[in-house]
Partner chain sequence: MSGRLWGALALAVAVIAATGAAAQDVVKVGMIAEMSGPFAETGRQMVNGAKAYQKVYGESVGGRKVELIVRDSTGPAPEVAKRLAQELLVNDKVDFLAGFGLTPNALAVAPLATETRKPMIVMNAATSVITLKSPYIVRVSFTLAQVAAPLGTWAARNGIGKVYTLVADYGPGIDAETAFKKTFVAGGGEIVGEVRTPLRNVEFAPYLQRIKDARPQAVFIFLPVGEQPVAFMKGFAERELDKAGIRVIATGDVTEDGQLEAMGETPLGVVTTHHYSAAHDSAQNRTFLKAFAEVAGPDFKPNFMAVGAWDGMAAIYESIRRNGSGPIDGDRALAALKGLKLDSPRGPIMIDPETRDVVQTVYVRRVQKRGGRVFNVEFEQIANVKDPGK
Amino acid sequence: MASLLGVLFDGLAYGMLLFLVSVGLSVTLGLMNFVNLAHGAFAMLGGYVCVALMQRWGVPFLAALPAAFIAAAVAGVILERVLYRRFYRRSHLDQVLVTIGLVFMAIAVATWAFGSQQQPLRLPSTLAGQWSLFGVDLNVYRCFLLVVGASLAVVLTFVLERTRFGAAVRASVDDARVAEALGIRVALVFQLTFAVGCGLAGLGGALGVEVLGLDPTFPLKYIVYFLLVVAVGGTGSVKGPLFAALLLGVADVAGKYYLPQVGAFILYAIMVLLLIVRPQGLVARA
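Can you show the structure of this one chain in the form predicted together with its partner chain?
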């Protein structure tokens, strides 16, 4: 029983990590319908900002997280103005190509700036170690990830579904011309949404360093992980990717624990099965 609960906890925490590193993509790809394969580059930027702040200037981890968000969001705004804006109406293929190009450039820049080795990250002692609860070992950092992820999901859902800004975003994505006619400043809405998506990527990257590591190949290495959460969850909501990430996380951890012989196949097999059963994703857009 204790081991079952332990597996469930680890799985949920791992799923939440998957959600956190891909939630930015569920904004740019899921909401804005922009195939932003450079999502991982923004995540990597967040990771490097976090590590560099902590290492070189002794900034505490919790203070480095918002900095990672801001840095990636600022980079997002700049790139949106210079580049992305021109591609909103272009084909998905052109979007793929331009964002892959950005990924290559980001890899080279990261190698130049930080070298090709893994970056060290030291968690503060308050987030290290574990608590024991009814015989289940609860890793503190994983609890932290669960709390951060759940809060983010709540805030994002609220903003998108209950606020004026959220309505403006949905309207702009559905029909930019009509939205413009209704007085919504579509360009600004897109810019802000894109910045939030990139900021979330940066935050996810910073939170992910502890588990995923950080080196210049980060944006390519985990591209499948980012995409699979959004694809399985379905585009257009935050709920979908969240459910998908948690489901995949639990399945992956349980599979590796109970059936280690097939560990490598579980995540991908479940992804393929889910997509065959629900081609539009778990939470399909109405």
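If the structure you just shared is the form predicted together with its partner chain, then what does the corresponding form predicted alone look like?
The following holds one chain only.
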């Protein structure tokens, strides 16, 4: 029983981390209908900003997290104005080609700037160690990830469903011309939405260094996981990717623990079954 609870806890924590990194892609893909395969590059940027601030300037981990968000958001704003805006009305194939090209450019830049090795990250003492609960050892940092992910899900759901900005985003996506006629600055709304999506990727990347690792191949290594979360959960919502990430996280950890010889087959099998049953995703946007 203790082993089962431990696997469940690790799976939920891993799934929450996948949600933290992937939710920004759900925002840009679901709300803006833009296929941004360079999403992992923004996550990698956040991770490197966090590591550099801590290693070179002694910035505390918790203080480096907002910097990772801001750095990725600023990079998103710049690319949105210079490049991405030109592809909003282009085909998804064009969007895929340009963003996957950005991925390889980001890998080259990261290799040149930081080398090809894994980047170490030293957590503060408050987030290190384990707690023992009912005979189960709970990693403190994974508990922290669960709290941060749950809090972020609540905030994003409230912003997208209960605020004027969320209504403006949905209106801009549904009919940009009508939204502009009603006084909504569609270009600014898209820019802010894209910045938030990229910033969330950067934050997730910084939080994921300890669990996922960080090297220049990060955007390619985990792009399938990000797409799985969005595809299974459904685009344009927060709840869908959250449920999908937790489910896939538990399935991945349990499969590797109990059936290591099968590898990732269980994860992809669950994905296929879910997409057959719910092709629109677990929680589809109305």
